[in-house]
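Presented below, as structure tokens, is a lone chain in the form predicted on its own.
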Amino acid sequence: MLKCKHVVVKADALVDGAPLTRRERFALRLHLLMCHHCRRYVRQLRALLNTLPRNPDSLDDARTREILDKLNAPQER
């Protein structure tokens, strides 16, 4: 039987459709079948996954250096 930190750690492939071992998503089904915590955190995830923006157009390496370094000024009072 798994613990919930394992679920935690297996979630995001759990909703992100990543490969899992046929052991791994069973072991994961049961425990939720089980936990309302667990549940409540994948269900939560998927929430979160669903309205966070898609962007298809990857990065070029001058604009994801554009926005690390915004990121990293010093914020002005």
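As the structure is a computational prediction, the values presented were derived from the model and not from experiment. The term rigid core refers to the maximal set of C-alpha atoms that superpose within 1.5 Å between the two forms. Positions refer to the first chain, counted from 1. Compared with the form predicted together with its partner chain:
- Core-superposed comparison between these two forms: CA of E66 displaced by 2 Å or more.
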Given for the second form:
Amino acid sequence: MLKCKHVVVKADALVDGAPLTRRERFALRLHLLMCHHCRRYVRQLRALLNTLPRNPDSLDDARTREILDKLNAPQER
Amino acid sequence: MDPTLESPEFIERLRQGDRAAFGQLVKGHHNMLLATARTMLSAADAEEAVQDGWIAAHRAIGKFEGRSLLRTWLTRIVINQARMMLRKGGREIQFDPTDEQDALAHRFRDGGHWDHPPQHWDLSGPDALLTRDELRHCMEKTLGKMPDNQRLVLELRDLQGMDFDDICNMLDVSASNVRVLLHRARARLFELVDHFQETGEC
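Show the other one: the form predicted together with its partner chain, since we just had the form predicted on its own.
Below, the chain from earlier opens the complete complex, with every other chain and molecule after it.
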């Protein structure tokens, strides 16, 4: 029987959709069916990861131009 | 991210040396690459690493073969620049996990069952826990204090949504080590949020 401590580690792969063996997946499902603490852990971990800030803004035109200008500088020297 | 930045037509324009296309590339990716470099370097050094990364990418783009996503290719270049800068300063980023315990370890009894199980988090509604400003502030602090190796793996996987195997390849680190680092980073965040739920403090 899988222990909660290990479920918390395996939960990462579950949340990521990483490949688990059929046996691992079955053991995890069975555990989650019976353990509401671990169910809560997985649900809240998912929510947490989904709210992390993603995709920063694109760069403004002035900075983009500065970077492009520096690309050619070494060849001009 | 804008999917046209990975399209074959766009990549072909880049390979032909189209300056406008390269400008679009810089515009679309720069801040993400900067966030990656920033996990390993100071703000000033990160800027320099990404600028040098652009110069390297600009030189090599004609030979880009599309075997990986452009985004992955660029990230690898920037990570290599950052690691080079660290080495120059006599430092290095280690990916072998230390034998520290993760932030949740103290919550389990010896038998491996929860001793101090997670609190209930209010996930919806106008005052949902994860959207509260004080908590966002605490998260930023935790991210800032996280060991570089954990922070980098978290950045690539959970903030930028990169493919797990791509991350292992670009860092040249085993999947099991990346798993451990990612788990530790997530455990820190989970512990923080749960603690905040319980006490209202970071």
